[in-house]
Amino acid sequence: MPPLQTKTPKILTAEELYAILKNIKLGGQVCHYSLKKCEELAPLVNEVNALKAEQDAVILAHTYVVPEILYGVADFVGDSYGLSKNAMSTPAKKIVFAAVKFMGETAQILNPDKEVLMPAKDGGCTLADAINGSEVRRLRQEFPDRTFVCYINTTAEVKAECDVCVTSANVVRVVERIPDKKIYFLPDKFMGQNLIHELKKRGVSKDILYFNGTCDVHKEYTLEQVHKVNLEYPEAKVVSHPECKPEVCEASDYVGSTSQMLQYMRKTAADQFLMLTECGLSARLQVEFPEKHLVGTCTLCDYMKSNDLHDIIRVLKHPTDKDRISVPPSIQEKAKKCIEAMFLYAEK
């Protein structure tokens, strides 16, 4: 989605939202809009963006959080990497971002000089909670011969004590081009039987051990679903994240990252889609490519969807300590160093 910034608050009629978002229908009142609720979130999306064009503030917001702050007040939408490189972007020096806490963490690690803050009740992640800096640091101890690869998907801290940062759209590409034959991947276990597969499928020798985390919402997809759907509906594209079981990944018809699966939707002439996926990439996919059609159902991350319009109105207003990002300034360049080692190896 390009970006909307603009110095004048952009105003919207609930007729206006309503017109964006009444084609998002994937059950249950979070992704559900009909007139009456538009009215009553017309005025929340105005009273964002008036606030935003007097702070000269951004918002940042993941493809998952829900929709009327992705397209009422948002000024770029997309997944982690793309955002954080949004926020470089961006003269605005302050940054909401709604998503989740680690995300915060990498915009402020790459804008030291901006405020970040993040409006999000509960930032957690499954995936960067389940391991933490100690537990980096004994297994450095335990495998010293390994160049240690760690998934964006991690906190500040992890990524200081890690060598190089992947994202779910650049992992193959990294790790295949680190000169070290020997890796450790963290956190994600599924990611990391994925990318053992593919760097196979591309004649790449890699020993590369795994972390046994997990996303509670990728985790969730099964083959039989799968099947199922094939079944039901053979012309069906089966589109899948990496954070989605091996077996899942084998039996889709694309994997990848949350924007490279939507380019893949744009760019494929099928209607059908299984989305393997949190909603969030599925509403964009009703508003955006309303000819297309989804089969089968999506998986809600309640920690995406804790961000809503009353708290980006009151980090605004009313910000706190526990709602400013600040990562400690030698965590910082550590963790810097390791999302640099990104860039390099997936740029060059």
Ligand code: 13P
Second form
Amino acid sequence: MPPLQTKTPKILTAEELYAILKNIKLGGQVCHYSLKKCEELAPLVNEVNALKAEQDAVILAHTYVVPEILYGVADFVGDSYGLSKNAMSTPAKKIVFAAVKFMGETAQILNPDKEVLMPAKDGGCTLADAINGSEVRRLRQEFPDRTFVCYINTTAEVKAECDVCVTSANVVRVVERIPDKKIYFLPDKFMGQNLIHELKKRGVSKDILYFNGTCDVHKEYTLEQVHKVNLEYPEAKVVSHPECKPEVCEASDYVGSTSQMLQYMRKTAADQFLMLTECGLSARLQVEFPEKHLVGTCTLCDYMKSNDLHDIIRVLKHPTDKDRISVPPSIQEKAKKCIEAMFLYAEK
Ligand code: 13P
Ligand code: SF4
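For comparison with the form predicted alone, would you give the structure of this protein in the form predicted in complex with the named molecule?
Full assembly next; the chain just shown is listed first.
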């Protein structure tokens, strides 16, 4: 996995920030940088870095958040799996989690004694919002003989009702290692279908039922788009996230978590890529691999993009109860078992 383990400098000038971000040229204005914009951002970046040092705080950021967070203030950038592991091992007193709520909850469950702050204005996620604890309890009554596997994109309450958690980086590996043949996978329908195909390809026999949630960002990609790019750019590699539709994943050269997608691109000799995931990954590609070219489009996750530098300053200076992740102890304990089961299978 290729995390972006940043050494955030104490002081960053507008010119230095612009030099990092100037190659980002994606659809919306959110991801366009001029020197003027960097002159506005640099003082905020420096204020966050000063506050972080003062308060012994660490900033963990998902790849989908705005690039000024990734390259200006984050200490670690990665996928859900890398972020969970980093949250578990950080010696810092305080964690600021620039991502969405289920990721902050996971950090808090793994670090019950640390303060976890969420700057997101709207930390939702269409997958995490697709199912709640009482629905899982009902499903468990309906299918009492199945092992319940949940994607990490679920609330703590849902994790507390499930047996094993997975991330996009380890879903196949973990489910393959679960001794039970009968699995109920939730909440992502497409990831469930992709899991079934992949296990079949590997000759692993499992009987998997799945829930009907989808991610609004990834469900937008279609097979027609892939075919169009195949025709226009026959040399381009198609790289997709397992939240995409099964026909899209089947037509891709590689399927993996956001960090694995980046890693694939890093080690593949091709210089044109269609990245079927949120625009944050495309932005990283333009900054970290300026010699490689993006073809096609990307889509924005409004939840991830609702994190900004102003809110990071606000939660560091004047945190309110709303900014603090607080998982009730009874849920915390049960959800922790579910996440720990993932680590056990994933690392075995
Ligand atoms: P990753 O764990 O692959 O980064 O995915 C998280 C996510 O929310 C994808 O939509
Ligand atoms: Fe959730 Fe989709 Fe956004 Fe990922 S991209 S955080 S799955 S809504």
